[in-house]
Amino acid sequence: MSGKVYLIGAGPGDPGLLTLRGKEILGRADVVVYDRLVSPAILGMCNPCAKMVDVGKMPQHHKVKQSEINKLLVQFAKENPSGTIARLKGGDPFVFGRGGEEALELVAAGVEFEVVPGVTSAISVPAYAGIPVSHRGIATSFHIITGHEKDVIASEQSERGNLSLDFEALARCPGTLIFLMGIANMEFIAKRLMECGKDPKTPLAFIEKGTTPYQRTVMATLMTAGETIVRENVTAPAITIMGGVVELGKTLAWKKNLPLSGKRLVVTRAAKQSSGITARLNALGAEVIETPMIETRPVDVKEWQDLANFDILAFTSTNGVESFFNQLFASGYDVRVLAGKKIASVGKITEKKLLEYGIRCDYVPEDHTGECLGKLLAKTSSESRILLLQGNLADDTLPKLLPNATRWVVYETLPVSELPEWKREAVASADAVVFASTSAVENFVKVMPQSTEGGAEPRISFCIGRMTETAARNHGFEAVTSDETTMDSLVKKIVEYYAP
């Protein structure tokens, strides 16, 4: 018996281009064998308990040889009977991805496998640059060519019949030519195409880091290809596209206009809370690395019968809302036990979470802090019996302002103790960190101490709430705080900060 290997195409970089099938498999994989070009955001979709194996290949340096990768896949399948082995590859496994070689090795070893196609960079990267690979009246075909094979360089001294690339045929081709992985060889390729009759004025575009926030398009012609690569310092990973369709990119380029294009942001909210802001930031062009700094779990509440003794229930976080209602329902009660009671919320985000349970708030302070909530509730009738629903790390601000209130701990917060190496690398290279709580700040500097120490420039942080801002500044961050304690306000602040 052996496990099953899935050859999964991760697409060109944008995590939104990963297929649903690929995401589902990654979520349950026991082992993930991944390449260098796979986005950290996609690695974040993997089963957190999976064994992560980096076999990434760098230009001019093969971290793990292909023959060794083939053997590793067989080895992991044999070591994990009935297990799920994910081989995660950039682009599509069968488009110059050497997926066929890996599949043949698995067949020879009697290991079951499945191919999960990915979106190839040959089509998606030009699309993100506003260049259609085919267009009526300009190009009725497109051709995907590798520019990376050793034979391309060796062919300068070879006869045409021995070449891996038929330059004469390519030069005559009226369609779009798309070269993958060929930047190092492109000056030679351009020279050979012109020698074989292709128009030196043929429009050409180099597209670096396609579909990621760092995408860059550099225009040239066949004649100026070599000098443009040197002058503009065009580097891998990049694709080269040639033909009349390239001119359309001057009009149709859409991604470069997104306000957060080129930015990598770390979101430190708990995993179940981060999807909303992640989607907003992604839509604005940012690459988001979800890196929860805290985990929460409910604390068993046994005093449900005592709810009748309170007039006001005060919630100070969305975690408190979720834990309270989940346990309330699990204990056989429903919202009817809240009839006649007043509800207080520390701010708009918590207020919005309460609305999801059909509960409208009676008290929300203008300044969304625990201190302001306490002062607001202190103005109510002194005879009101108040119940504070908080986490185990809540400070004593509210109990001091409301000495007669009762406090229930409905959830506990546990810090994340460490990050995998791939995530540490992604976080270290980020442009900014997003904090929504002081506990997230405190744990971040424990897990990533080099981020703010050692004389480095302060990292930018975007914060919700003044207490979070203070914590960030105390640890050397430059803090930018949202005007309101809402995700919409925070996203607006991020966009304003990076606006030209």
The other form holds:
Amino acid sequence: MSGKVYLIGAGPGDPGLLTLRGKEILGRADVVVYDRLVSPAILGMCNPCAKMVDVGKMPQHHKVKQSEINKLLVQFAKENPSGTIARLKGGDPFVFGRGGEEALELVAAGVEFEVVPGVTSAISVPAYAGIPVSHRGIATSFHIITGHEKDVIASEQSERGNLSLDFEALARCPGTLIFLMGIANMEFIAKRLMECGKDPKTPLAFIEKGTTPYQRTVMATLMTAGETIVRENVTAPAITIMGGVVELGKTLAWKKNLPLSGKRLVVTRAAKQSSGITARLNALGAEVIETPMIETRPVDVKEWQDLANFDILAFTSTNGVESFFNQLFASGYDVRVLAGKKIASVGKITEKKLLEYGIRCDYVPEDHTGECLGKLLAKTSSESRILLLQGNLADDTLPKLLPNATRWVVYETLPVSELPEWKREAVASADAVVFASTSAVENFVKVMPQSTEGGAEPRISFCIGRMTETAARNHGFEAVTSDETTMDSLVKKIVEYYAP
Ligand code: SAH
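Moving on from the form predicted alone, kindly provide the form predicted together with S-adenosyl-L-homocysteine as a structure.
Let us now look at the entire complex, which starts with that chain.
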């Protein structure tokens, strides 16, 4: 018996290009083994309880050897007999991703696996630069080629490099040529292609960090490829695309340079509250690292048999619903314990969450507030025995209006005490951090203590509220504060700061 390994393609960078299947598996994975090119936004979609293993490869020196990765996958599958092991790789796992080697090892070890294809950078990165890899009348085929084999850096000295490419065939080929991993060898590759007869005027584009907020396209020709890489400092990850289709990129480059393009921002609000601002900042071109400073945890309910003593169960948050049912199921019960009870919800969102568990609500107040719920329930029979299922920070509105009700705390909200390593790294490389409360500032400096080398972390903060601003300044942040205490106003300020 061993767990199942999923070889998942993460796509080229834009988290929106991860497949639905990939996302679903990451959400329930027990172990995630990931590569360097996988974006923090996608790592953020992984089951928060998953063991996160970074086998990322730095250019030139492999962090974890491929043979070790293969062994690790087998080992994790054996250690987690009914577990889900996600092997998350950039682009598509079978396009220069060594996914085949991993799969062979899994077969040899008798470990079940599944391949979840990804959007390969070879096609999507040109697309984000407005370059179609094929085009009627220009290119009737395209070829994806590795410009780098087995750590070989080709050079004049190493003659044809140890690159085993058939340059004569490639030079004759009229289709679009797409090189992955080829930047270090491109001068050599271009020279060989020209020697073999490819037109030196062939248009060529380097696309760096495609589909991410840092995407950059640099145009050249086969002739000027080498010097352009040096002059423009083209760096990995980048794709080189050659052929007539490259010209189309001049007309079709659709990805706008947005006001926040190339900025990495940390948002410290709780996930549920932050998705609005995250979407807005993303739309303005920023990369957002959601790093909530509080987290909710279920609180153990021991007295399930006491449920029999209540007629009405009232839920006031989706967290409450989730914690309640997760624990109910974990304790070996099921929804039959709710038979005959009336169910109340504070509002539509909580009501919808209850429906996911197959439970319809009997009471939902018009106004979606605790007060309205309290008044509504107070009107039910005075004999009704009411149970409030809430979090530790719930206020006394309901207990005051319903003095005979009982309250069970089913979840608690706590400050985050630690960030996973991948997130600390992502946060440390961010340009700025967004704070909406003094407690967020205080907790942030606790979980991101200043590095002794100094200054690796973001030193700019965007704050809501004067108190927050003061706290941020006290901790050495430069602070820019919104005029009003709204997210709209804050987003406006961020744009003004970066794109005045
Ligand atoms: N399996 C991956 C490719 C892995 S090889 C895929 O299907 O995309 C790694 C190479 O892919 C990099 O050296 C670079 O050439 C290319 N690459 C991956 N992501 C890229 C990106 N966002 N922008 C440009 N090139 C990228």
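Positions refer to the first chain, counted from 1. Rigid core here is just the name for the largest C-alpha set that superposes within 1.5 Å across the two forms. Bear in mind that the values here come from a model prediction, so they are computed numbers and not experimental data.
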Original post:
Does superposing the core leave A428 with a CA shift of 2 Å or more between the two forms?
Top reply: no
